[in-house]
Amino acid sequence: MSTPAILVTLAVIVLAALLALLMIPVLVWLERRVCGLIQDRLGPNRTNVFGFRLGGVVQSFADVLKLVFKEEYYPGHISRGRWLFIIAPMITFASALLAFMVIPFADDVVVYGEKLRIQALPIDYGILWYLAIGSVGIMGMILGGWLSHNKYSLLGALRGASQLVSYELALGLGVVSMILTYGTIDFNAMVHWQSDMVLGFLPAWGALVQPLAAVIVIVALFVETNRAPFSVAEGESEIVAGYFTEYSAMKFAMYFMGEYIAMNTASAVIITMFFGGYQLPWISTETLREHFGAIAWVLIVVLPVAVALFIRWMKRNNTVRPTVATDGGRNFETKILSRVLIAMTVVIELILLILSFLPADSVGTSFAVTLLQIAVFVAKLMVFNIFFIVVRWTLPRFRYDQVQTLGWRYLLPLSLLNIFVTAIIVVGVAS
């Protein structure tokens, strides 16, 4: 393995860790801001560092520091199995993090004749890894509820386990339908398949080719991540806080962060299987490389306009009400952020200008296409994370019996029917 290949591999691992871990405070911020928007309020916008609020993101980092330095508390009635009590949240956190590692962020890149995957774990059975590792997270939930010796925690753990049994079947069968359609268990190959077109003009995204499977898998992933309206395992109005009632400080933070990493991973799986992954619609990787010069010129024109509109929006919204005393700090923050954005735009414009003159088969063009695909992937990822958040704050939590009814009486029969129809069509087309 050459030195450039090692550097690329390390960069991909670091990128995966950043997308998984640094996304947590961003998602917490989005959760609060979107919730505030839906409930017609502002959300967090006061916490700052040297006058920089960053729209409220600093509040999320303040919460991280609070949990890190908070006193660890162990209930007195937990004497036996305390080490398992401590490890339980780590299991949930680690399983969600490892499940994210098989997601491809961009197409394979060739470095001096070596073909490298833009995956932290470059394996060709990614969907099986996700199903296997993602399911381990429930063990942390069960152990946490059982070892807490608290009846409410135990009820929450049992609810979580029953959800897993109910919806893991529908999720697995929905994935089988997509495996039959794509003819592969490799995430990257699934994205390649979706770069074609159907009916001559629509992108061959899984959601358009298999809409029923898309609905089944998306609903099942909502349950897998324990997000509302399926958050019965931590129903505050019924069982206090569910399986993590007795947890505090960083032990609670592990469960908390595990939920957001699981949501982020579920969003990545959805866009990879059903919405083209890192691909732009109608544009394959080969097309990007062949016409990257033209795409670079489009970005050169569009990027300054987008940044100018964002700065204008920031100046208009990063203010206080007239009835409140003038907040000079916000004007200072807006001015500094505007200058930083303008400087970054100038640098990116110069880089794009240079790249637009490079040949299609150059290493620079390959890396530029990879960066563009990573940007597309992150944009899609944020859209679906926001979708998860909007659903949570729009729909009320289902009753426990309603959750089970939906899983066993509706999703499971529909997933079986979808496999049957998919198999007939695939066999009929193949023959």
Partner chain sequence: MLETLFALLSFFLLAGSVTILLARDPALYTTGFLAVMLAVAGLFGLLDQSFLFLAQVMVGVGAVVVLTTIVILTINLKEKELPKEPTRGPWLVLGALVIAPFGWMLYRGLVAATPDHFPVLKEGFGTVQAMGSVLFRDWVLPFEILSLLLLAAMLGAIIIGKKEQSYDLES
Contents of the next structure:
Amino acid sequence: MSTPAILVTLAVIVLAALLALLMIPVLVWLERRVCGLIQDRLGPNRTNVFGFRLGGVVQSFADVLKLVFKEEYYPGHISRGRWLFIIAPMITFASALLAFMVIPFADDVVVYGEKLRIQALPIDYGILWYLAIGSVGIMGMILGGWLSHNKYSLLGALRGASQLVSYELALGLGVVSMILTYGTIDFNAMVHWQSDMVLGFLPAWGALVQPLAAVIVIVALFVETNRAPFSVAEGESEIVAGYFTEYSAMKFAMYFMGEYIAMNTASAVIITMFFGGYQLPWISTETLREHFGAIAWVLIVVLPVAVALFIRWMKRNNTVRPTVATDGGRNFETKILSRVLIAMTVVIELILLILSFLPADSVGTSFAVTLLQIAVFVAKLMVFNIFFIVVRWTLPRFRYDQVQTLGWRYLLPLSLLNIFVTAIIVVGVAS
Amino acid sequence: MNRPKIKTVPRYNKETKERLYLPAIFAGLKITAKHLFTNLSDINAVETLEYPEEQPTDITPRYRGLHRLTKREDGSVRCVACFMCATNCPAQCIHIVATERNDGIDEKMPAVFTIDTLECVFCGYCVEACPCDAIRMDTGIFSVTGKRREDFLLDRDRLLSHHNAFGEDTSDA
Amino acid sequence: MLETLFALLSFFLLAGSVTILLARDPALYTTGFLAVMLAVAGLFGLLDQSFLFLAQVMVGVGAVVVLTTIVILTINLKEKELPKEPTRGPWLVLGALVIAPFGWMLYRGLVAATPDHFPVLKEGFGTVQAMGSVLFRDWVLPFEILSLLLLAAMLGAIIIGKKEQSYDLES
Amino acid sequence: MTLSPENFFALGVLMLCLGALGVVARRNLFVLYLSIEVMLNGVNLILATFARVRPDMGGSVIALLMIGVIAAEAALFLAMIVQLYRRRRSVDSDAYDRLAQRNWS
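Starting from the form predicted on its own shown above, please give the structure in the form predicted in complex with the partner chain.
Next comes the full complex, and the chain you just saw is listed first.
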């Protein structure tokens, strides 16, 4: 491999790690703020570093610090097999992290004649890898719940395991119909397939081509991530905290972070399989590369407007009510942040201006296209993460038997039916 | 046939639209999203108390705040150390040691009267149990803070130093 | 790189196998089983059998190990319910003495029957596509028989695992 | 050292031997089951190595079918263990010796 290729690979790995790990505090913050705003509250917004509170994100970093430095506590009855007790959350965390590593963030780039995948693990197993590694993650949950020697933990682990095992069927069969449609298991090839159009004007996104499979897979992924409305494994009202009742400090944080990474991965899988991945709608990678000059000009026009709107919103909302005596430096923060934003915008505008005059097949253009696609991917990822959060704070929890009924009696037959119909259509179109 | 008595609750809304769940889920999502975006567009309209800066204004005379011991007209403690409050306390957080009065009144008085606010559940049963109106919870103090555990033990002098926060102190009469 | 990976995987494999062989604690041998299955999957990966790797992780770990663990933790043996195994030590020694020569013979036979290096592979060995085309061209009958076997196993498991009905539902 | 088939064969044979030893020496039904699983996986490893040595995808397919067989075996064996445990409340294999003729002991 040439040096630039190695650099690109390293950059992609770092990006994947950042998207997975740095997303956790952001997601925790989003969860708390969005939940608060939905319930007409504010959520955490006080913690600050030198007056910078960034809407409260600093709170999650403080929480991470707290969890890292907390005392390691073991319940007295866990004397034998303590190392297994410690390993269990690591299994969950590692498998959640590994599952994220096959998501493509952008289309392949060609660096000095070498085709590089923009995904942390350059393998083409795609969705099969996700399913396989996702099933390893269950083991961490079961072991953790079992080794706690606690009735609540055991019940939580049992519930979670049986729930995940039964929804893996629906998930697998729903994915099979998508594999039939796309003719591949590789995520990148799936995204390529989705850059076409259906009916002449709609983007051929999986959700529009296969709406039933989309619903089935999204519901099954909600179960896979163990989130509300399917969070029976940790139902606070019945079984304390489920399988991580006895866990504290960093061991608890491992489960917690694993859960949020799993949610992040689930959103990434959903957008990659059903919502066009890193593609902008109607614009495929080739179109982007050919007409990057025009698109750069569109960005040059749109970006300042968006930034100006954001700054206006921040000026109005990064304040406290006039009845409050002090604003705790919020005005100062707003001022600094808007200046930083304006400076960044200017720099990006200049870069875009230079890029717009580059020829269409230059290295700079292809890198700019890659960066643009990564930005689109991250934007879609955030939208779906917020969707996950909003769903959690909207729907009440299903009862356990309702969860099983939904999985076995509705989703499983529906996904089988979907496979039959898809197979008939695919074979019919092919012949 | 010996069936157990099971009451069957009839299920309503059996039509397909209800059983599909999805329309109802989207209706629910619409409501929460509406709240989210309205609050995002104007955060200061959210009805939240910015607590340390803004203090609550809706504390009424019936609010059960921190306890206080009332006094007689002559300034001596009204409590006769009858142990009614300590007996009635569900959290068992009142600790009394009785002693003789030596100022001519034939009654007892508390030498020690301690309330452990870390255990107190603020139920107000002590106030209701008191036969001579000696303990009250009308101070309006809602925030009990301290840096050490001992700060939360309210002793007799501290309880006597609290005042009625609402209007004139009628306990002296 | 590959050698280190191989050493690591074989360590996990042997540690897991020995744990299963010796452990009394249910949690220990379950974890040993998990280690064995994952290590075998990793060895499949080292042999360039990428689809076997995925199938082993998905079926071996995702189904077999999870099912085994669920059953073990449902039964949830107490310490006193574990079988006393007074003859375990002698039997282990005796069994090892008997089995070791056979194992050695098997190993020598296997090594003698094969070349001592891996041949260079064609493009696409062990991938999903190659596997699928071979499976559905040359091995359709075994595949279908396997699906019948799985169906039979499922029915058998349901019938075996069913509780005997000691009471009549109607009365 | 480069990887050669011998390494994999050695591992597979070792797994086979350890599994057989477990079947011989242990009396816990779960350990018996897990030992059998270990043996099956050892055989599967040897099969996959053969497929890689030949190189012939047919061997990989047999190994894939083996994985299916292992799954079927697991389902049956676990169902049997659960049923046996329900009858006698024991996972000791010596509790189920009604068919054995112990004349020699």
